[in-house]
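Next up: a single chain in structure tokens, the form predicted on its own.
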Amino acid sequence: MQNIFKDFVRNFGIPRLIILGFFLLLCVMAVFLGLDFAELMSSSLVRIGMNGILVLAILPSIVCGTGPNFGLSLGILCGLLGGLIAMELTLNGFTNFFAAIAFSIPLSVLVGYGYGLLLNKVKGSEMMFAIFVGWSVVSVMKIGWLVLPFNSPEMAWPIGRGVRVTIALLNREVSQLLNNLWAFNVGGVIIPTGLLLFFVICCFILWLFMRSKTGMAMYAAGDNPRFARAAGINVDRQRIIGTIVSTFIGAVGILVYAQSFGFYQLYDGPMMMPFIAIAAILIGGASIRKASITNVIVGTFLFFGILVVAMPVANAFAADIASMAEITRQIIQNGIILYALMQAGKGDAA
């Protein structure tokens, strides 16, 4: 039985049992202090399943050797733009999120493409080229938005070009779609069912990519590039094909967060995810060298259950500032992604 424990604590890892045991703290300062505790759950697995699928864009990266993907604003930047081509052509509920996948597909794979080709010249430097490329097309595109020929009334602002910052999903029935499909209530918590379903699936189908012949070249081409090309492994080859699986899954990933969240996010919305999603995945046990499936569900429960649950705990503490749930947010998400960094420049898992 010791033993058993001793192999928990080895593979499950000392800083995600610690962070486990703030979580579970958390929860009981939020029963002691009189907090919605059903509420807070429900918010939890919300957020879970919402940002699960951009954690899981990050996988794809790692395992064939570029790193994390501080560059995962591309993706999502070819998710939202598959998102506004499904608003243009006026489609609704399900048939508006699929086509919205749909249209990104060949985008996000053109892209991934030549983002794959930039990282190959960069070998070594990726996470920094990363970044950089990261803003820099993000800050190109707040010029893209105000030009593209993008004329719904839901989307253009009413005087001059371009689309708005914010865009509302509920006209159009995509609105809590996920959340909503097959979701049941269990003693007051929430069970997004539909939202945690496509995440497991995503997963799952991913799960069986990366045990396929081209994920398995991937993961040699990324753990040791030299052997892979003695064994005949195209390493450039695989690095492409894991940047594109990754921008993919990001395109992907925006528009689930997107439906979960009731609105699309343009213009600087895109430029900070990647270093949530990467905090998460590296906090689930991930280095910037090796990851599983397992690194992303443990990491996006424990980061984004933590981010649910301390933010309320924190007000009750601080209920006379006004501005303590910002406050608390920025300290409590920052804080993370700054160990989670911390960590992976180690180099390995946290």
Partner chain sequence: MAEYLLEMDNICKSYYGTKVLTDVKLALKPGEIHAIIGENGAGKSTLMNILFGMPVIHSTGGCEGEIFIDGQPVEIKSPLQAMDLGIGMVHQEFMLLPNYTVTENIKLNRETRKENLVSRLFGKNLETLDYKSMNADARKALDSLDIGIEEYTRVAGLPVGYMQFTEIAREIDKSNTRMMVFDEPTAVLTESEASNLLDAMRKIAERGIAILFITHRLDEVMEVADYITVLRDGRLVGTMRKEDATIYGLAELMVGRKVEKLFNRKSRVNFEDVAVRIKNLTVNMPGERVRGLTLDVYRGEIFGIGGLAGQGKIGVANGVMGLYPSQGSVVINNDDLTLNDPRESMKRGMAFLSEDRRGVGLLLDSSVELNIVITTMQNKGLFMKKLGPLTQIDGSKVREHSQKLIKDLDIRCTGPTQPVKRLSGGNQQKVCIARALTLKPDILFVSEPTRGIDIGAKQRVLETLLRLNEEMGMTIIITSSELAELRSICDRIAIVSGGKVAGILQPDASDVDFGLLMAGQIDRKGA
Contents of the next structure:
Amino acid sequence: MQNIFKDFVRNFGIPRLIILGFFLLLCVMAVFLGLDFAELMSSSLVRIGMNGILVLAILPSIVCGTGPNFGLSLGILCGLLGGLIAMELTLNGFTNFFAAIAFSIPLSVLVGYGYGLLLNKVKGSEMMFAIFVGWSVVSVMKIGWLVLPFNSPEMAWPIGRGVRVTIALLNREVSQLLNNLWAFNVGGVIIPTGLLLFFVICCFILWLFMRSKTGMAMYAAGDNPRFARAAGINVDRQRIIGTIVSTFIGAVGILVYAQSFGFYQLYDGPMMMPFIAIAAILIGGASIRKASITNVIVGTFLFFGILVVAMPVANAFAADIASMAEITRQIIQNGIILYALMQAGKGDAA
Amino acid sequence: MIKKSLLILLVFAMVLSLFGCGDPGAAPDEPPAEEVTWKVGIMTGTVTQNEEEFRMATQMQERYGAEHILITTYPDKFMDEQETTITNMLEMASDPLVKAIVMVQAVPGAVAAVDKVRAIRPDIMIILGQPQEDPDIIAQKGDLVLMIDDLGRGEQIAEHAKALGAETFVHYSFPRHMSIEVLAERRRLIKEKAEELGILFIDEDAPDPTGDAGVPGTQQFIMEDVPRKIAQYGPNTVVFGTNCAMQEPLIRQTFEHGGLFAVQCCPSPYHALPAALGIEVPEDKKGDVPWMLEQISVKCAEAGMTGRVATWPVPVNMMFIEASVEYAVAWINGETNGMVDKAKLQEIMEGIAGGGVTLTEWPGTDNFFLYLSDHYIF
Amino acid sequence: MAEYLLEMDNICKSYYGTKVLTDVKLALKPGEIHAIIGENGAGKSTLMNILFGMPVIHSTGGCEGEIFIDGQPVEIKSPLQAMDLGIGMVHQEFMLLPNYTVTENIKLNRETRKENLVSRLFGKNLETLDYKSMNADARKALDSLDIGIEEYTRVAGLPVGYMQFTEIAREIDKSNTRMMVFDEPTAVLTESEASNLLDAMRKIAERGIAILFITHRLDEVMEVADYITVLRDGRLVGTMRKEDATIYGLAELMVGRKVEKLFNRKSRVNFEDVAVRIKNLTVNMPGERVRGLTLDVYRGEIFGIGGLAGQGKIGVANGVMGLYPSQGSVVINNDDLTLNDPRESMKRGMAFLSEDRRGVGLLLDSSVELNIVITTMQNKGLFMKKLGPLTQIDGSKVREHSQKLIKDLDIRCTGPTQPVKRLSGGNQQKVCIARALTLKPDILFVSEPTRGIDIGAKQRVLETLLRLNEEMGMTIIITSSELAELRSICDRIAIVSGGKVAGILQPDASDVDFGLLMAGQIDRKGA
Amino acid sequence: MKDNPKLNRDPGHAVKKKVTSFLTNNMVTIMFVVLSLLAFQVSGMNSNLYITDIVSRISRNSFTVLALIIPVIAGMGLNFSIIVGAMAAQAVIIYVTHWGVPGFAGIMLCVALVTPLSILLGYLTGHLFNRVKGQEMITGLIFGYFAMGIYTFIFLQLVGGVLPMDNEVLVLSSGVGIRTTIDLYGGLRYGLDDLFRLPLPVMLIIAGLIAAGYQLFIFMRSDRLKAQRFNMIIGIAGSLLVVVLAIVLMNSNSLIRLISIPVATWLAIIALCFFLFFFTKTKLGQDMRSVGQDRHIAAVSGINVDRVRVIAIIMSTVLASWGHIIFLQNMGAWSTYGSHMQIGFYAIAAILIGGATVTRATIGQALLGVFLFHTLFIVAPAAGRELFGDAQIGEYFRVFVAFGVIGVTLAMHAWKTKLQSNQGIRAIKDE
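What would the structure be for the form predicted in complex with its partner chain, given that what you showed me was the form predicted on its own?
Full assembly next; the chain just shown is listed first.
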């Protein structure tokens, strides 16, 4: 019995247990403080569904050996561009949503390929490089949003040239599209079936991909590049493929996120998004070298669960220290990334 | 090492003296064109923050011509990059023809920037709009300061909410904003008045959009929290947020779940309402305020929200820019009575607003004017 | 004052249960040059690590036996302590900082300093370096070796020999150095540099400093040593004065006839049919460079490649398999092989068991079955099934295949899903063999198949290779540092020295022949 | 062959090689100079403003950028955690402002208080870095965010409540938390700058005379080779030319002659340069260089590697905190929760542009970097505006350049390393 427990602890990891404990504590407090628990759960489910795919996008980049994709903003921008093209064509509902995904495919393949080439040139410092590439491309796209030839009146600024910061999806019937699909109510908790299903399907497709020939090659290239080379695998090519896949999933991720949120967020919106996704997957037990789909799901659940529950609890708990939740989140999120780095560093420090 | 630093010194001196000797008398970048004798500089934000100000600045440039109006921006991350704010304002001030600088909004960094400008150009008139730094300091730095009467708005908003039929008032903010004195004071006034009028006042904290969670973190929280509040306190709940990024989700969720939306943080028909309601703006209707008000009314009617949504009929920050520039021009042309001419300012603003405008002064100052408008209920 | 400066008595050391040193003795007088010779793995380096108190010894459980310095028993726990005791070491890999000048390297962490205003306030660490006196010291040390390097040149870009001298000068400059260890110092030097070095060693010895000289070049030993100790398989097999030794005697002692032909096999080699023809192959593998090697291997043969470490024997298989940049011509089954492309090499029916099992040979965190099939999956597309547009790993086929191989090769594991990092070295090697077999190769390259494996498992691995050769007619090319192992199963053995084949011998050739080939004797005489 | 490595085969080849290696070694700087010149050309900026601004930016930022050098020497890469030092400085300034100690005395009090605090923080950071060897930069970056959370927590939640502070100007009216903007006007503002100011030409004359005098002194004293003598004569002539130009400048009616230099601040920067120069010549400096080149060899030679690395980070943190005090006293008004945010990025961007890499950084590179980086920052918004006819695009362009340059520099560095190792392989093949 004790052994089973120990094994569980070892597999699950102490940091995750602490976080899980923190999460449960928050839930208990929420009930205790008389918050609408069912509603909190519904919000958590939505948040998990809408962010899950962005977290999933980090997975291929870790697996292929380029480390957590701090340059996920590139994928997000591809998705947003795809979305805007779909809007420009005044498509509605699912047509719009899937057209957006379809438009973002060539974009993200192209961008991912170029970005992958760059990452191969900076082996060893991919993460640093990715952060700055991500940020500078976000700035370039700010210029892009102003000058790209989008003319649809629902995206245009009310006064001048360019595309709005916030673009509503309501009119195109995209808003809450997946959230409301087959949604049902269990004891006050609204289950956003379509959203969760889409997330699960994405996980499943990625799982299938990881088990394909290319997926296995990518895995080997990331796990042990020298082995992969000896096994006749082109390591650089696999890293590029991983980057492309990550970029593409990032594009899909932002579209799912946006449909749940109801708006496209341009300009500064994508800037810090990779950090949140990376924090989530690391909390889920991934390291900068290893990650699995389980890590994605566990991490998404814990990280966003805490975010959703913590804020109202803190608000209800005491008005004076309300922003504690925000500060706690900042400390926990970055603390966990630091912890992961330290774990990864242990092996090298010899 | 020594040789290298000497080299640098030498190059620096050469470049310097070349430049220095190159422009005896007049600045070299002065256009040879016909007698341009004055310029007004406008410093405003990019559209990332808020579209209105930047567009108004562009319109002013069109009105007076690029040779008379200079536009520059402060950074999107003005909190972190005050150096850039300073440089950009200095750049305008370095043009000897610039007689006045208008900065709307006067974001943090304005005080430092004005100080540096005064050091090289004590003669320039500086008009600050919508200051975010401490009002008492701002009043000393700017020659003329314009601000929405946020303190006056405190009571006004509460009464306005009551008029809309509010039973509950939810005030969303976060610690950094509450570290701005005016906003904190406004909240206190709303709260006092609301409770006096029998409205339940709820204080709610959201994540800071400039924090590392970013704007999405704030917006997601608003998306989730507004339905909770409406469910808890009923449809006659007014939601009010102090940050611009909050407005779109606030409006969206109010429409979705049937609450009351009294007014935005920065009252204007352009602010957040068109984006949140997905109003389509054809090319020929851009910048048309009455048309926009009408469109919003249509949307409200569609959503059954008529009489439950309101804003100010004038885009205030746009008006500040326009009024400031007009006032500056008038001052340059000697049409004002000294630097601070309340009557002239009032006249200009009435011309823009197309109706009566009352200006009050910030307590203890004579150059710091507060503006309050009535609400326009859709 | 004791007669001997250093005595090592009954030194025993084992790594993870494998005994690498048994009852080794050594005695050294001041001013004496004492050579220690032996094959790779004879235990020379371990002995020196013990003497130098290297952390690797203590982290693996320390050693037995006693060490006396000046007749006093000492326990050497760290390199620092060894230095304090006056033991200097000239490392095989240079301990030099390339961006420093010769002086700075000689004075590394022993810089002469002088006080200044700041240091008086904030402590000794801020004392200024006194380059003048440091340069003077360095000059003195260099002059005592008769070396004309300028002390203020940067080490980066210096010829290797000069780097070596910089290291030696550092030891000389230490005022307390009484004994110096030269660990295969001539391995990287040209002939003229080597002879300079030997001169320098004599000069050092004349100053009363004792020298331990580890090498495998017998002519050098004969040239400078006063005493010679021969190690083999971690045992002392002979200590003699130079006057009593001959090159032939030493070679024989060094190699020894340890293993009789292990297995009786009927050679089925077809000496008409060349399976692999290597011509003028150059492989740029750091540390194991191949420089224009030519070799024929016949079909059905078990061919051994032996030689000392660093001579290039490892580079041959790595080059042919495309893992390190190579040039030259390789003909497989009468067809030219495109070099530098591992995929191509595998396509042409070759498979490779790397010497670096954990680094190149395995995906340590992955399961046994994945390790077995992944190479074949990637190169031949087997073990996959179609799922619409997507290929999918065929779990049941993989399981079936791996279970069969686990049984055939007797891989001891809890099941096909166990991560290979939890397996013992021998079983890991078998997983590698299983992977190579899954490729169904005609030609199998095996590098150091028994390194880091216990005796019993060694036997089984060799048996397996033999069986593959006999049952499937596979051509096997084994590279190994253990000559005995090669002699026990190979049909022919090539000894590689200086990146070229020094000679090809039958397994039953005399020890002297092997010893001389390995020591580079024949090669040097132009044979 | 080996005995004569300096043998040149073909002079043309050698020149070509030299040019190529100069280009590869300095590609970042060259790219940047070209970019700046273009931007300057396009922006049509007034030179008087440019010089005023660059002078004040150099005096504001140089100190912090110089703080980056020591960790690079110790092989720890670019120290993103100097932001921690900046936060320490802000914490101290808040308290000194609260106590109302103005001017130079206040600055000295800040320095006295911030030093132990940043030593402590540097010590912690150093230990953290020792656990993540090889990943110092990314760890430093994340650690900065982590520390920011704690900083916000302290000054937004604790000050006024748990840590009592009774000050209406600094603390929010609710009594808890520091206000968003802190105005040093009448307090620490220009505390160092205003100690002693001189007009730019006078400063140049003094600098030129000192340089000329120094060179002359050396020239008289030693008997150097002819080529060196020639160089020195050029040097003296150059210095005197500076003086002459400065005198011309003083008598022109250009506004530049009115620019005043905060001499005390510049002296502090020069003193730091001399200290760093001196430091590399000390025992500790030598240990750092050894550790920076090869941790393993340093450890075998008996250097306590971990300790040296911790000291490097401590020094860097302390210098950064001093640098930030200089920065803030010049800014005057600063934002409590934002001023530290970009310190790390901008300092690092600056030093990279100066030609430094993650493994090599010199004082000259730091100063050149500050000059170039801020030049671009001054001219980029205007250039972008002129180029695109839109002020906000200029702003976006500037941000893009700031982040892009760091990314490109990292990429170029990696690429260069690859190039050089390839050359190594080729050399082996030739042999």
